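Just the one chain here, the form predicted on its own, laid out as structure tokens.
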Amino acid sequence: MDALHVARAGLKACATSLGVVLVVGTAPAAQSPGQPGVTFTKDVAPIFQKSCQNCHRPGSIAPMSLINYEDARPWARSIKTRVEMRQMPPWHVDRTVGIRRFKDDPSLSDKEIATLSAWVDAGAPRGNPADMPPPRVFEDADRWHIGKPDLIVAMPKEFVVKPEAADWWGIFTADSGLKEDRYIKAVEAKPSPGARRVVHHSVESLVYDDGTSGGGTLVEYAVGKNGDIFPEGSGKLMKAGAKVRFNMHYHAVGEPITDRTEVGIVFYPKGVVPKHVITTILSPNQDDLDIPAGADNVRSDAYFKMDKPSHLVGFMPHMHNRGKRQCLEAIYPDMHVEQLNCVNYDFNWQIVYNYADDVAPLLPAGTIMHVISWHDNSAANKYNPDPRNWVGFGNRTTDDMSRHWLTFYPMTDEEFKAEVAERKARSKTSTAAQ
């Protein structure tokens, strides 16, 4: 996987996501008689604390802070625009189609968006300082999101990204030291402290001395991606003697940065074999791209067949600067087609969309996963490096891709029928309760 330009994806992403429209010195609009006014201290600050400040604070990836009124006030108009367009917080699933419920969805509610909009429309008033909630206490930005790992495997040596250099791709392989087969419950890749700015992406996989690999992709890191915690009763197999292969992509940011990316792993207890074994595949892919100069809405299609009944855990779209939209649909053996989800692609963020367990797609054997991608190579695309050029597949950010990651676990026919029956029973119970 080739991820995004991290200077944009990290520092610039959060800045441009809010835009550059500043509002300074605007007189507050009068409140309607008898209507309580929306203020920063009482209404807006709690929303920022919950959904924005983890990135928008000193020392985090966003260059502007939203910690206090003085920080946020100049960005008021742009905040309204971005939250109403649901570009912030970053979560780009089209809410009008397909499955709507996911794990770790940071989206604002309609009520929260209305509150922020009303605040801006009223002139972004400060409010009573006594209404300000206590400051949020942040956890260490370099913490493990999966909890304390049972095993940490680091790149075998440090890599120094020079202040000025071309993008660099490389592979490092490290011994895990694992002496017995274990099943993985959660896994996370993490750059060194201070190195997130230079890591375009980090894709890890397991390899063995006999030349085989196991479980597809182990984990990947890119901006917007934390760890993978697998559904209860499922996990990835890591065999004794496994090595971890680090596929790294670095980008210079104007100062020397040293990185030694690590992978943290939480295992099931020794001897525990989960009911289902998870796999992550980089597919469906379409590497035969033909994107004419200046063209918009250039469509490409890719397909992957599920040989066994499967539970789809999650998916992650991947394109480059010209990526516009990507949709995932299931073509069932009876030729019935179900659109699972669409993502309005934003190359600043690499987001894995993990389904809520009770709505995750159940796919019978023979289901064909169909990915439809659209690229925008026109001058209207502000991220387009050069709309005069034809574009095809390539690893460089100035090239493009149409790729898709699927995480799922296969089941036996009996397990599949049992899970489908359980899903139907829960649905009937919920309907009756309503």
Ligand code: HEC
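Model, not experiment: these values are computed from the prediction. Numbering follows the first chain given and starts at 1. Superpose the two forms; the largest set of C-alphas matching within 1.5 Å is the rigid core. Compared with the form predicted in complex with the named molecule:
- Relative to the superposed core, residue 162 undergoes a C-alpha shift of no less than 2 Å between the two forms.
- In this overlay on the rigid core, residue 314 has a C-alpha that sits less than 2 Å away from its partner position between the two forms.
- Once the cores line up, the CA of residue 262 ends up 2 angstroms or more apart between the two forms.
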Second form
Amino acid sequence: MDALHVARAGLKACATSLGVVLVVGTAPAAQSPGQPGVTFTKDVAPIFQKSCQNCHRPGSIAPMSLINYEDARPWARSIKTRVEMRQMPPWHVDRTVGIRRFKDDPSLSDKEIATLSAWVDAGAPRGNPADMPPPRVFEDADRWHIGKPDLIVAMPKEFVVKPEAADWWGIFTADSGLKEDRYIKAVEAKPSPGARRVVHHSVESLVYDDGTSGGGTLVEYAVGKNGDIFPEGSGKLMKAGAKVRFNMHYHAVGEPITDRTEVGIVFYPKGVVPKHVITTILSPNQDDLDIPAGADNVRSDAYFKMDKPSHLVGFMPHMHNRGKRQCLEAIYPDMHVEQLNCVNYDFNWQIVYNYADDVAPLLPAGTIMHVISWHDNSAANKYNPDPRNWVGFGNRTTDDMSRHWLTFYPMTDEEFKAEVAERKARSKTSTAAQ
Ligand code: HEC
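In place of the form predicted on its own, the structure of the form predicted in complex with the named molecule is requested.
Up next: the whole complex, starting with the chain shown before.
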């Protein structure tokens, strides 16, 4: 336990200096002398190429392209609002509390946000066409957050969601074609391009001919989801002959839409057996929702006990249209409570937050994971289907949920002690270096 506290103290020290940077970086007086004559071609296009165009280009998932000046100019105001509120690029973990470092964090730096704002405030000028960087070339693999998959398994056939239909749940099973046992390093599920709006969720698992299943969830997708990336030395086992089971939930949107969801998998090299095996669970016991009509900030609480010492790899909140905020805290066996993270929830973006390895929570056996959710059933919530209704737990998109996915690997007591000691040693070195 002491080791954990030491590690956290290190984190807090870091956080304080981060806070200072933030204030300086966003103060208008500080930014203007550093950023005279911000233009699209020189300053803005490189940021869009790096952080926006993967989604904001023709044929990808965003509603408009941000490739050329002509495409982007009409959206200037909206761009300023969305980046200042940190709604774009989508990454909604609250940066002011808890753990701050994650893998594949796409968010903009404070300086980049200041640059975009300065550009909009200056009237969104084009600048010198000669400053324009060469266009970014996108590869097929850019569709995947996890990098180029070694194996892609698709649903065995397409499913057409009719324009008007009740929510539909069903199961499809596909052969993976895998001929030998392999360990999974990263995994991501993706609906067909254009079908993102109708796939409420898909939950994938591994099944075998002898009727057994592959232990926990393989991966789950809900709108806007990225991928799961496991720490070096940990993975999920996929055995030869595995089939992938797609548990789908479709939601009609007024026009016919065809989907064939795929799962992309990155493996460890052949023959490599990682030390730890990853489990993903939907933490249970969170279904007694009672949200009065019109009410805002309706809180619900749920608890889940970690039976074995564990390294928490990542977490993903899941609520529906009225979900507003969700926080995760750890109640350690000595009753010390630590807030791990909060997410300002947006139903459009189901994001898994994968911790950077050296700050991932190390949880002793018996730690209680406490999930606190807030719902907004008022008319002020623009996603609310009908603020006049009481809402409870339910599977339909118009019902609500306060769920939470946890990805972790369990350890023996000895392994846990060793990992805590290693963390403590490393945090001492980095504190000394500061
Ligand atoms: C992971 C994909 C993705 C990335 C990366 C992304 N966007 Fe978006 N963006 C979307 C989608 C999808 C929408 C529409 C749904 C929504 O509003 O959440 C959207 C909406 C927007 C809107 C609102 C448009 C409107 O209707 O007013 C703006 C502005 C925007 N994005 C700007 C940006 C900027 C600027 C960046 C980069 C700094 C960026 N986005 C990065 C996918 C993305």
